[in-house]
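Only one chain comes next, encoded as structure tokens, the form predicted alone.
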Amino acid sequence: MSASFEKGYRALMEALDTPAAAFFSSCVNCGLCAEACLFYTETGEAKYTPIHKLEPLRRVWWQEYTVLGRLARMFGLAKPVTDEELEAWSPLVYDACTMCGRCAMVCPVGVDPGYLIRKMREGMAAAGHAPQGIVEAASRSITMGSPAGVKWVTVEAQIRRVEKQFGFTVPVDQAGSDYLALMSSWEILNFPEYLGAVGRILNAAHATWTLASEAYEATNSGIQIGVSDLARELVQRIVTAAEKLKVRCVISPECGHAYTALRWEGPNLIGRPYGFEVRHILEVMDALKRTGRIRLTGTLPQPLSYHDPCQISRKGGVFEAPRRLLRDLAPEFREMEDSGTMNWCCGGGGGVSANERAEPLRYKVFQKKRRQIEAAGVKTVVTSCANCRVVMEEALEHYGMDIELLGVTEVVAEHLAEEAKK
């Protein structure tokens, strides 16, 4: 037994908390979750089962902490887990699960295949068998404080960017401000224009904002490559400045694993509740129009849909506010088949999008979101997570779809009332 199989053992076993076990033994095998997986609906093949994704994790589960399964093993009655299995499923864990949550809305039994996947990550990790992009990233989060290895020196060139542009100045570092803003690395890469969205958007509600220099960075590395110690640190560093800094709310940007991992999970991992808010930009945006500090003119007249991003919609419970924000400005707004918590993943969420031998599977499993778009009988997509948009624009390049995708904030920003009166 190798030394990173036994670590990795260690971390199987010690993931298995009372939730997994619940699910373990309540899981009646009847197979409704395949059909709520978009990689198995998009490739029809058995393996990407979701519950079958969670097989070695299962026997782990069963051979170590049940009666009759200690005595199979005792009696050589068990099949082991063996380091050569957990690198042949690396694939399944890592490739084909975006972590998304569907599969858990139609368990009639209540089992979160996601839930164990994350489980089954920890382990996977330590023992060696996660993609080497997904590694990188992670390595270059603590490093260097963004998986993309953005450094906060692109950022200045980003914020000298937005004040010549509107004319406002960003400000950075300020204490007591009402709202401290944070960026995934697709938006300071890939959408830079969201900088630019969010100051006009709290500037038009005269309400005090700040980036922070040591905690720019939403993406959580840590939750997608499935190790808790990176994930904590990472939430630990945004907890940190946000309390040195004393502000009242954390903006989490248009990122859903980074929402996830911040609002949800992160109290947990810290061991302690935070001493500010969390909210996802969206529903900073929907509680600003709706108590009147900003107000919205134009119209968007093309018809139009949006994309429900997983972590957002259907774990974060933000649905409603994307709607309210847009059906006020698009009279032809349409929802997609199966929208909001039931919608269909992008593809290349939880890491999927940073690991590159998953790329042809991941374009074969668009095909459910094209045919949603198609059956909408719209050209224009808006969403609210930088992630799907990148990995949305490459797979309708892919496809040669004729599709234009916007961001929520931008929508918003170039609507402001008061700005149009300038």
Contents of the next structure:
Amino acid sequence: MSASFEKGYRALMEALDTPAAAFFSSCVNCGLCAEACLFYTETGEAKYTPIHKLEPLRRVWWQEYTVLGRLARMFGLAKPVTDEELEAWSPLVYDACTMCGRCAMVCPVGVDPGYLIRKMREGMAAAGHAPQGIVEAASRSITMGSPAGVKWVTVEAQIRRVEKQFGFTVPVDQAGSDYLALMSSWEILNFPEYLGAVGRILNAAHATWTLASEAYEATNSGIQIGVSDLARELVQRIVTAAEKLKVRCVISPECGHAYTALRWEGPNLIGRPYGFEVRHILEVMDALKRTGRIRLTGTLPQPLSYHDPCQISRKGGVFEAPRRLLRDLAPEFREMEDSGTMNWCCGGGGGVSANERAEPLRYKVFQKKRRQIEAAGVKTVVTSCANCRVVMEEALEHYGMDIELLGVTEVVAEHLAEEAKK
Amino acid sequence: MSANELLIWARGSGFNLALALLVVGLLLRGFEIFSLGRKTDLAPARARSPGSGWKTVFSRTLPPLGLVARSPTTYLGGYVFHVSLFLVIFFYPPHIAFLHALTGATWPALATPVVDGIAAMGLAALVALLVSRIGNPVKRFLSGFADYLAWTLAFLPMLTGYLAYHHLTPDYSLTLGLHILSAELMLALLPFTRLFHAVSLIAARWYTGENFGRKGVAT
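Now that the form predicted alone has been shown, please provide the structure of the form predicted together with its partner chain.
Full complex below, order starting with the chain above.
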């Protein structure tokens, strides 16, 4: 038994808890989770059935934590989990699961395979079976502060561009601000309009806000790869900066898993509640609009739809806010079939987009979203996750589809009544 | 051992043994699951969602929209079998008499021809589920010994009960004895086989309902 496999096996054992045991005890292999998973529906391959992706973890549970399983192992009646098996499962666990959680919504006995995949990745990563692309992104997060290698100097360049374009000063390290704004790597590199939009909205609301030079990146590779120690370190950077600056609220950017990492996993990773609130930018804008601190004007006349990022809607509970924000602006707003908490993933969440090995599969499963968009009959899709946006942009290009993709934050900023008056 | 002796053993010692194994097994499985523990969630819930776990325990009994059409046999077969099993166990007059002798409680029975029809539907549903398990590529891929064992354990009491009720075998006492034995086998092995989902799904549904409910998502 190699040292890395031993480490991985131990990580799998340590990850198992009461809900995991209840899930494995309840599964009757009915196969219904397959029907909820786009990796199965779009490929027709049975190996992509969510519960099958967890088979090694199930056997670790059975052989380590049940009397019958231990006896079976003792008498040679149970097949032990091997390093080769974990390696063989890597494409199922990392390439073919975005931890979107849709399977958890349909399982008749209540199993949440995504909850278990998150645990299984802890063991896979410890055993050295995480894909190279995600390993490298995680490594850059530690050494450079960002999975895409974005440094503060890059952010500063973006700040200068925003200040020049919109004529306001971007506050940096301003203690006592209402809000600390974070960005994802994609927003820093691909969607510079995000920072400008956040500033315009918060300024219109007369809120005080700041960026933090020590914590600007919200992306958390630790969650994607399944290394809690790394995830903890990345969350701690933000917590330290936010508490040092004594901000009231940290704004999670348009990034799905960053929200999961900071809002839901973060306090559990660092072992205590935060001294501040965490809100997704959608929640912040929705609250500002509902309390009358910002008002929106004008319309987007074209038919448009909203793509729910899984980590924000189904796994984050933020599915009404974007609709409240968009409905007034878009008279031709059209829901896709299976929207809200039953949305279909773009195919690139949970680290899949950072995993080059998964690219052909990612394009293949995007056909679900492609059919949804075509059925909605729209040429504009709005979303609130930069990763979804990049994944969809690449796939739309791949399929030669002429669809405009927008972020909710920039749409809101473009319709601020306060700016229109000026 | 003659058929009558088998019947007497099944009604007495056999039943006591099965019941003891069931109770010990349930306690052991409960300990195995709950001794693993679960960390307190330190992330503040989005909103107070009291009872979201229990809501999912019940709501998950209904199918999600659109999925019945994608997997009709799994859903319809599953519903017919489970409802049929419940009605036959608890509303067939001899079963009520048996449970009355055991617990002192009693309740109105269904007419035996009605129970007969329900049992036939339950048996047909089980056969359909087996055919689907073998014929459906996903279910066949997933299935192993444990799945076919659970099916057999559920099928045998239904089949032997049906045969005994209709006197379809030459030796009624033997068939009835085998019916009681197969029901006892199902009880005794329930905690250690896939049949345990009948109990553990309460916990599984509760945790999923609670985890999502904290985030403001109804499951």
